[in-house]
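Single chain ahead, by itself, as structure tokens, in the form predicted on its own.
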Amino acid sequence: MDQIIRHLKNSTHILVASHAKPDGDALGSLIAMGLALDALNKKTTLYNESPIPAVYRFLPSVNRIVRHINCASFDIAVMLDCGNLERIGKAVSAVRQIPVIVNIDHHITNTRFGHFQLIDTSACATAEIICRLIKQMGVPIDKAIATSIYTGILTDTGSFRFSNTNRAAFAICQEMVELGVDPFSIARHVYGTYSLGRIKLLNLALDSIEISSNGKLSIMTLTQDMFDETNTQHEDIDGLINYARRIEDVKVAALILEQQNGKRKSKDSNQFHVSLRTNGSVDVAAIASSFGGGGHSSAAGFSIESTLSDVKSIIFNLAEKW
């Protein structure tokens, strides 16, 4: 950690980035780190290639996050919540040219990329690690930073319901509340309201659910046609997989997401992203890793190019082992 802090303090222009299709931890960690570097009077650019999900647009300084960068101007890059460098998306080749890359993450499947790593797989969220780093940097945590850290931990622990919830999750969130965070306000933004389009998308998603023959696996499918029909975007899917995960007797839920503008090799083949969630009885990180993906033992994902029917067959075959 000391080496990372020394490089950050000696830097001129810092890129801070998190994974594409960001969740609350990716965005909370990104903003908290950016604001802390601001306090050190550092020139900082915050980057995420994807649109910001509507439920997180309340976060402080969220409008500073850019979707396009020129990597030639950076002397150090801080990658947050990325199990591998490719998770940041299309900018990966350019980012590799930055002289120093720092990898900060809590995923057990992290590939240990970069010149410096700050990885703690026992942390409840990357935001927990960022909180510790900010304190070690000697930066006072104000309400804006506290709001970002609190949101990261709240969402990545599923409101303290997931198995990654630890003592630090409660201790840090208590500390953030003491610094001015309003839990009701954040919960209202994150969980309180949905657009009509999202409700319509949810209806289609629920209708798509299929159950394996042994009842242990559920599959939810979201196609581009569904997004077009409901006038929604990929950022509107946040949390939808939980409906499939909570079905009685289901051990693993899979959400198959057809990618926008996927490169088709044939009429039917397309690019899909598969998100996996479990009740804790199956290590979905191991499953995702076997397909080139990664994540946590209880929440993971991977991308695959195939036909929708073949993707479903592959996933259904997994359930025969449980």
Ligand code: AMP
The other form holds:
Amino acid sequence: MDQIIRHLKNSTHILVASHAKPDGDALGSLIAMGLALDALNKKTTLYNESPIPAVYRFLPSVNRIVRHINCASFDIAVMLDCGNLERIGKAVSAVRQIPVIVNIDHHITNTRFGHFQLIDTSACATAEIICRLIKQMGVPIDKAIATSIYTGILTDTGSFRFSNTNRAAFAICQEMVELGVDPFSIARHVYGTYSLGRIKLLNLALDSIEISSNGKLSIMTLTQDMFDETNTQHEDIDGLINYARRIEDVKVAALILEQQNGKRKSKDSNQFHVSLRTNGSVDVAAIASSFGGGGHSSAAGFSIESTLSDVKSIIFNLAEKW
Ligand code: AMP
Ligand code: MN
Ligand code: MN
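For comparison with the form predicted on its own, please write out the form predicted together with this ligand.
Shown next: the complete complex, the earlier chain at its head.
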């Protein structure tokens, strides 16, 4: 950690970036780190390739996050909440040219890319690691930094319900509240209201649920047609998989998401993202890794190009062993 801090302090232009299709941890960690580096009078650029989901647009300084970068000007890149470098998206080859890459993450499948790593797979969120780093940097945590850290921990632990919820989650969040965070205000932004389209999408998603013959696996499917029909976007699926996971006797839930920009190579083949969640009895990070993806032992994902029916049968086959 001290080596990383020394490099940050000696650098002139720092790129801070997090994974595409960001969640609350990717954005909260990104902003907290950016604001802490401001306090050290460092020149920083905050990058995420995707649009900011509406529920996270309340975060402080969120408008500083840019979607395009010219990597030539950076002497160091700090990658947050990325299990592998490719998770950043299109900028991956440009980022590889940056002389020093720092990898700060909590995914069990982290590939240990980069020149320096700060990886703690027992951390509840990358925001937990960022909180420790900011303290070590000697930067006082103001309300804006506290709001960003709190949001990262709140969302990555599913409001303190998921298996990654640890003592630090409560300890840090209490500390952030003491520093001025208003839990009700953040909860209202993150979980407050749904568009009518999202409720209609929920209806289609629930209707799509299929169960394996042994009852141990559930599959929810979201096609591009469903998004078009309900006038919704991929950011609207947050949390939907939990309905499939909470079905009695289900050990693993899979959500198959047809990719918006998936290039159709043939009439039927398409690009799909598969999210996996478990009640804790199966290691879904291992399953996701076997398909070239990754994640945590109870929440993981991977991408696959195939037909929808083939993707379903591949996933249903997994359940036969359980
Ligand atoms: P998701 O199902 O996309 O919400 O992802 C669940 C967890 O798995 C998150 O922590 C992701 O960062 C991780 N994950 C999802 N897809 C991939 C992938 N293709 N490669 C590595 N990690 C992934
Ligand atoms: Mn994340
Ligand atoms: Mn995370």
